[in-house]
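The chain below stands alone and is given in structure tokens; this is the form predicted on its own.
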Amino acid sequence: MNAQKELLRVEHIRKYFAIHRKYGNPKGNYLRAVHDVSFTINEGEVLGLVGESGCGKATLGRTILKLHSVTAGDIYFKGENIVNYGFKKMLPIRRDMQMIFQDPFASLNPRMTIEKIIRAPLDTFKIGEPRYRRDHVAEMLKKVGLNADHMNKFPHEMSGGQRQRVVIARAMISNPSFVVCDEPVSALDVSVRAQVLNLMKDMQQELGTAYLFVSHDLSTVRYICNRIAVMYLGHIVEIADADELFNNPKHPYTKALLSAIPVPDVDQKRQRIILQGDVPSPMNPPAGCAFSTRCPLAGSKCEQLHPDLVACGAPGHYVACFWPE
């Protein structure tokens, strides 16, 4: 696995979505979901993006793969910049970025088979001879833990992480490099997650397919990603080693959010940090640090000025914040 090249470049990204005046925005303002965002990962590289519910992880996931138009940025894949392709230029590029979606009900075709489904990107961008197309969809099956059996059936006659690894296996039928999961565990039971989030490692390891993880499950990314970056109000506020943001935590948010993991072993004590007070609107977010209205450790020049994603400790570990000791 080549985890030294790089696959993808996102600078500087924004994403805002216009609110209409008649629904409690007098002003006629954007709802910054996501702000002024950059990151790189490289082939065969998984980068966990996690954060509180509302961040903006998921809209950057698919504002990436064009499922939402770019307000601002750019969005280089494999050397090629595709912020402005439209629907032609970008149907030959979707064969190698794919998403498996969070929810797997909503995600498949209540009408189409199972066979149909995970066949389907086979179909729109002609890979294999027709003919052989069901022996493909039977092999991906067999794959990712089911059989030839399921292929005639319809989504609502499986169970949930059935339909979880149906998503997984329409996704990766195409060999993609590169693949947004969006939360895909958050819908299963606790005991099939350990089989999925295993599958998907997998899968990746074998395919080399690079992922953008997203999730609120601190101890899901840690086993399954090589990079975190931790996002807040639409901010990518520390991005280092999974084992490095886990062990050496420099913002105060990452901090607070690595207090909240449970621990299983109730004679070890961890200091709880409480954050006061609500999470911004993004409709009207702070002037300068986007955490400064909750930051212990906020001053002056944070509620003026927003801070730059900078080197600070190891090799690859950047925060934004002031003052990360």
Second form
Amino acid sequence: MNAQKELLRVEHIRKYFAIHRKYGNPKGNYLRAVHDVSFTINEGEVLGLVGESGCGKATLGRTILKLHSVTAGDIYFKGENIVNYGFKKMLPIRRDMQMIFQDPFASLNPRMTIEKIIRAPLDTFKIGEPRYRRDHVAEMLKKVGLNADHMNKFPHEMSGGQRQRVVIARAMISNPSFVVCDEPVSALDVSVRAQVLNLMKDMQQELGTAYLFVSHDLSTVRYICNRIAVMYLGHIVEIADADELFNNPKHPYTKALLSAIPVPDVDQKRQRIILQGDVPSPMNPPAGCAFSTRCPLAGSKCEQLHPDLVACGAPGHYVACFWPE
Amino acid sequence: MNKKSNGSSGFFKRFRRHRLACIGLFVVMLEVILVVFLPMIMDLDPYSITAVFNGPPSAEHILGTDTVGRDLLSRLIYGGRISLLVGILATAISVAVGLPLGLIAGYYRGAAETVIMRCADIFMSFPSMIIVLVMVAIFGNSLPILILLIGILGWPQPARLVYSRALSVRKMEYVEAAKVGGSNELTIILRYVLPNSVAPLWMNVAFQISSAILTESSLSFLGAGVQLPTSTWGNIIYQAQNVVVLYSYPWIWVPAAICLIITVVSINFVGEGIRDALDPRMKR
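Could you drop in the structure for the form predicted in complex with its partner chain? We only have the form predicted on its own so far.
Now the complete complex, all chains and molecules, led by this one.
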């Protein structure tokens, strides 16, 4: 990374979903999807966000884009706190923060042609003169590996990989400096995954965009990310540079995750760490460390106190554990 | 592969491919033309009473005469004017009221959903006949009021259909994509939620037109609708309530019943055609 200029800073962000809000929620039940998460993303950096299903990683990405209301915390984008921005104030910022969605079969309006879909951000953000917008769309299609012939097609006439290219084109056409990628390749066939991933990497390097790359696939994340944050039950438990995290994991949960990556070598004996039990319910999380119910190292301190992220080892390596190794 | 299938040209292309819908549209147009222009060409008199009661079809009265000796062809044509008007206008009002309310309830949920959908339930469970009878008693008995009443009382059906679709469409990622893309709520509702939620409505429209026509005739029967001697298809068919008419004088009610059925079936096909033509995924 060259400039190291901070682009996005998230501070103590929380997103709770009320359950039965409709009937006044008498019991006050909440689902804690994201609980007290802080991190920063520099310009042109790719931060991976990994964790198992339901750990709140997708919710975190959507909350930063304000697709969900924020329960508490601050989001600084280019130095501005956007948490309380309404629709009008968000508009110029939306141009600069976009999203690539998971399911290319659900993220394109089936009633719109590809041209209209990609052009929509140009029209809402009033980018360029209207008569040049069509050319702009054609140019963008070429960049993502499609061509101008695709403009008059409808999404159903394209394959999953092609659709995901359209999704990328739509996200990139306003030239954003930050893009949330919500499992962008997990819905694709394995054969086209690498192509789309390479496309995203090329775009990122060419345009200097920063990504928040949400995924459950560690190999994908390692391939594309500079830094990786590991999430568990709404918390970030460890964050470090990609190589550092893979070579020198500190948190017992990270270790268990890394040990589950398949190795393409029959002779190599892997030491798999099998975690016992299930992830606790985010409606009733443990009092102390979120991981204490399944952690092989957990003691009584872990059950009572919640560990904060603290620097540990290499610079930029933070871990939320009382017993980091 | 169709080369250019965007915009309205794609709509007409797909509609033309739906043969039954084209026939249906032709039949409905023909009916409207006949009902509007035939009285200008032919000498039709739906009111004057002739000497022949319950007369079977003859050279003088092509479709025969009714129980009090009025020419049935004239009554069928003039009745069609009222019935088609009531059916189409009342349904248009139902959709105009129900469609936006259903969209709002399904897209915004929360308080709007509770208020709108519970109102729809109340409207559907309350006997609408009684409301109409009371309203007619207050505002008097005229065709515009009747159309308005039938139309407004029919809003829950389109509202519920659109609502149930909007519930699933609002959670689609393309709606989120529109939000991230800076689209305002109105754009999202009109360009993303509406086009993906209206499909089931087109089929319902046909049924609603026929039920509006029949509601009008049952109101006439109760004395609150269009009054005799003005004829409607409904009140012609209602004469078949008399068992003697039903069995012995089928020419009185059969043509009106056939007209009603043909209209409903045709509109049904047109509805199906519009639904398919609006969906770019349909190509065949």
